[in-house]
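The chain below stands alone and is given as structure tokens, in the form predicted on its own.
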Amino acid sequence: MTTSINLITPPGELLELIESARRPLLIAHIAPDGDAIGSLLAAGILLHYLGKEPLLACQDRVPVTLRFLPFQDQIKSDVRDFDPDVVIAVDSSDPSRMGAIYDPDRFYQAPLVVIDHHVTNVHFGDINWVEPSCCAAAEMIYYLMRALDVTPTKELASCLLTGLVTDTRGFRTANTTARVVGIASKLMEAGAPLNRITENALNSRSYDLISLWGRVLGTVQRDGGIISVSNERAMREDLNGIIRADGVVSFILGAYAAKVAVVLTELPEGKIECSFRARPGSDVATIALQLGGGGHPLASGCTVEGTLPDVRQQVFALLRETNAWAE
């Protein structure tokens, strides 16, 4: 039996701009996850199929767990020699998420398109296609592909399915709708290997990352319904450049007492990266937004200037203002 999917239609002005573009620059957000990289690659494959000459860019390296994806080695961190006629920000809720890749003074003549699913998106583009009902930016690229009447190749389907799998944590989050499962089924029919994607993107990690997890988990604290850990720079000096303890925030949220989980990561130049996760019924996006970040009600983040103790105090004060964090 054929699964029917209620498609979301991209804005007409976006479709017209894509049709007319020749040299699009596609940008994924800093510290990219599976949805950022999967959506970036899928959009690039799609535009190349349409006869465009896209350049794919991201300030930070592709995570090791995502280097199984096709064409990931073509993502650039230097775009100084590229003159785009349109810039497309994928999976970014505000301009800072594009990092150093986007230079507004240089690209002012190229229209800026935003394709994103975060409820906290600030609509910073000339064309803003923001769909908070979507579980991932990859879901939106799927609708774009269908609107442009393109049949997915195995490579395109694999990138899209990776975005869906990672942003739903293997189809386990509250935004995993019947529509999303239907799309995943279509992508698997096109050749996307669900088992390989899940194994690489969700179940694989380096020895250095496991070592960092061990050190970070040694700092675990509980304050009512708040479970937190700290990722200090000194903890990772011998870990070959690894910075983030990827996945640990979801792990500590699994504690029975947890209603919200927080990971505070000490970055260079006096900045602290805050990653939030919450159980259904809570909303950490508003807190992240107050601190200059954004995301989803159940998964958000921000970067704050200050020392780790000071930022911890500031973050916890905001969390305690909501009774949802009390026992």
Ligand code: 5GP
Contents of the next structure:
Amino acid sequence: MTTSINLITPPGELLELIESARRPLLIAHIAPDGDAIGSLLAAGILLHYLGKEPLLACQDRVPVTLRFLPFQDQIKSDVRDFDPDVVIAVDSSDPSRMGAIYDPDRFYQAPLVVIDHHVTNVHFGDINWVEPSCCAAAEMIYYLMRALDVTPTKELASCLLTGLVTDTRGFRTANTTARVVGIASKLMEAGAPLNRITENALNSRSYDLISLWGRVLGTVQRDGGIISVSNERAMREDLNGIIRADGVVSFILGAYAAKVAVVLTELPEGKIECSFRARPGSDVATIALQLGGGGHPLASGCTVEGTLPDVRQQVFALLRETNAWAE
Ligand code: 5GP
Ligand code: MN
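We have the form predicted on its own; now please give the form predicted in complex with guanosine-5'-monophosphate (5GP).
The next block holds the full complex; its first chain is the one shown before.
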């Protein structure tokens, strides 16, 4: 029996623009995750298949855990020689997420298209296709592919499945619908290796990262329903340039008493990056937006000027204001 998937249709003007484009510039967000890279590569393969000459760009390097993906070595961090006729930002909720890649003075003639699934998206494009009901930007690229009547190759399917797997943490988040699992099944039928993707993108980490987890977890504290840890610069001096304790925020949210999890990371330039997770019923998109960031109701983030103790105080005060349980 073949099951049919209830598809979402991209806006007609987006399809027309893509069909007429010749040299699209595709941009994934800074500090890219599996959905950013997976969506970027999938969109690139799709547009290449349609006879375009896309350039794929991201300000920051592809994480080691995603370097198994096809064509990831073709992602550029310098686009100075490229003259695009359309710019497409994926998985990015505001213009700052495109980092140094997007230069409005250079690209003003090329329409900017936004393809994103963040509820906090500020609609910064000329065409904005924003679907907060989608679990990943990769889910949207799947609908785009179907609307363009393209059958996925193994490579395209693998990139899309990587986006789904990483943004749903292995099909475990609250937005993992039957439709998402149905799409994943179709991608596996097209040759995408679910187990290999999961092992690489979710279950692999460096020894340095595990060491950092150990130190960061040493700071854990619980204040009512808020569970938090700090990741200070001094904790990482011998860890070969590693900065973020990737994955720790979801892990600490597992505490029985936790409603919200917070990781405060002191960045090299002194700013503080805040990473938030919430259990269903609470919301962390609002606080991230209030602090200049964005994300989803259950997973969000922002970067704030200030010292770690000051930012901690600010974050906790806002969480207590917006959530009665936080007292
Ligand atoms: P993470 O904690 O994994 O870094 O981020 C969780 C979610 O929040 C992701 O969906 C990510 O896109 C979003 N997010 C994290 N940091 C920022 C930020 O500084 N600005 C915006 N707009 N979104 C962010
Ligand atoms: Mn995403």
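This structure is a prediction, so every number in the text was calculated from the model and none was measured. Between two forms, the rigid core is the largest collection of C-alphas that superpose within 1.5 Å. Positions refer to the first chain, counted from 1.
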query: Rigid core fit then residue 268 CA moved by 2 Å or more between the two forms; finding: yes
